[in-house]
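Take a look at this single chain in structure tokens; it is the form predicted alone.
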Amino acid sequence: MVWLRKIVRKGLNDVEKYRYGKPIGELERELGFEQVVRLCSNENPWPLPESVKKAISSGLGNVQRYPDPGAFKLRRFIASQWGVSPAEVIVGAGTEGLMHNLLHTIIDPGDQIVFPVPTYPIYRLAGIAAAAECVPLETGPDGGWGVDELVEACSEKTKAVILCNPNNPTGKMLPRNDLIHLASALEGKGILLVVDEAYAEYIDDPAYLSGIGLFRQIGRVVITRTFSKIHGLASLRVGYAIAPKSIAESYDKIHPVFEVSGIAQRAALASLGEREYIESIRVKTIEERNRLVKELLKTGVHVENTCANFVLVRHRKAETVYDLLLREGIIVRKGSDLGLPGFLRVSVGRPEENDRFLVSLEKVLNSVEG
């Protein structure tokens, strides 16, 4: 069976797989917890509206049929919502699926992609899968890079720059003027700007410019959004992109034909109609985010400013704190999994979940620092 070892791409030998947040079931099995607080994956922890539940239920009667491969109804609704053409809308299996297929659409052998790090690890993995040369621009948790520095990291081989705005895991955002400057500079070099806006709905900073607003201005950028965060459909794997028509048409040639299930399409369509629900989740999340930051600061830990539905906490014994929180039935995310050793990323949960986390954290910090 020696030949099997030669089958796998040599370039994957040194690639680490994506480190996902610890599943609740795994912790329950390991330590026997009946109730685990999961604050590791930046999900919407509140219940779905009835209309979305009904859409999911109604889809069960058609699971023996293939879904609409073009997601026609969903694409049309998204296009009308944002004032773009349906031909400029791509529907895919969340940000991860969109990014993998997008890079397979645009990358030729020898092309580069550039992205500031730390950021969502999938960009690098999707780039490697598409045989791109990945060029990370090293930064810190303070988002210490400038637009010109990012542009200078590009070369004649650079095909795309990928930007998470606001960024995961730092929670920082690139303000309006900087985003316009970046898009214009890359436009002049013939480099595609891809903006991942998974957390856009949580921003309350007036200096923010929606990437879709940028698309309307420039038109030669790609914007991705997901139903996995504020819409609460993480398990159904559905997201969308706004892209130039030529890119959308090429994407349609190579993506998996039945990429998004019929149930996911129905649920996403119903969710887009629930504007009051989405606004209520946004308001509750921001309120809890602010409360969480305030209470964390009282413990003496350092908390980074954030525009997303998570907070970044710095502690010199972050790995130990993470392990001890697990023993309390609290799952957060190790910063070391995301390129930020010495940090913990904590998703904003429901009030009772945040309260339990804060009580457990204080207990853990006392034991670590006592």
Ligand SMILES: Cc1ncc(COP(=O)(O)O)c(C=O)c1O
The other form holds:
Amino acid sequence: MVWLRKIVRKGLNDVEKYRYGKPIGELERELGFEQVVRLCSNENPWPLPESVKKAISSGLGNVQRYPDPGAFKLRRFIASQWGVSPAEVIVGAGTEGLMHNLLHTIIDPGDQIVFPVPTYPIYRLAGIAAAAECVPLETGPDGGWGVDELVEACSEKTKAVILCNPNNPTGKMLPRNDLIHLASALEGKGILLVVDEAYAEYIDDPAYLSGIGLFRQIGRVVITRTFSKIHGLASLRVGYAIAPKSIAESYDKIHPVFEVSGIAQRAALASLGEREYIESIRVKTIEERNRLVKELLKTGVHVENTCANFVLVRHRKAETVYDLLLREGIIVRKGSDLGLPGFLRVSVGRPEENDRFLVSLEKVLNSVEG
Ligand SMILES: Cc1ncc(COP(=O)(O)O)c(C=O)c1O
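Switch over from the form predicted alone to the form predicted together with this ligand, please.
Whole complex next, starting from this chain.
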């Protein structure tokens, strides 16, 4: 069926699909484990607060009805929290959904998007889906790239620069002055800066400028946030963006109308009201992250500095270590899936999960190196 092969967009033939973290059920089925430790997707591993669980169950009574496509209550709350107008808030199906729709909103044939790599692979995939020309700027695991280098990688065809801050998988952040310099350099060239702040809540560094502050200062940037990380709602698929009103209005014309379920909207709204819970998760995560780094260093592996809820570990036999950890019932993320061969990315789990990981890692390292 030659014609069937021609139906699919030509550019898609060579596209590698997203390699996600191994689902728990898969490893359980494969190796018969009952208690798998999943440290591969940077999720919040702690239980949700009661108010959020209640919001989720209260939504069950309405599943036969379509959700509010404008997410009115959630948008209003986010707007008031950040001091922007509801017309500048977009609610979407997680950062992933937002990124796809945003690029479909701004990309015309021949347009480019530029982003430093290694980074979250979804930017490239969303770019391809929107038929943008993707221009990755190669950097290293230390996240070392200059703002001027990034600006120079842009051309007249560049529509947007996408910046993950702090970056996945390196765990590094672009500090305040550099971010402001980047935003104004791009603004001067008429290029939109999109900042993905999925891990912003974990940062405790005063040199970090959240894009929301940047939005208030400059206004012509798009900042995305997700409920999948510190809010613990990864499975419900909800996130938001703060964007200039003109972009938000155009986005509203083309996004899948009912893509954010009513349950997700209710849960996100309840979660935003749980400031103490969020703060407690932040504190616990940072404490566990610091402990994990300290213990990892004792094993002799190289650990990169990180300001997010994951750590990046360098090992010359990273793939073997990954495979052997799976056999111990521990799922981490292979750096090679994220453009960083020779590394493993380990999410910060609950103390007992991190302990199990550390014990298994020591065993695995002994067998790999011994
Ligand atoms: C940089 C980055 N942005 C966003 C997300 C979350 O995406 P979503 O909101 O679609 O769950 C992730 C998840 O791994 C991520 O690493």
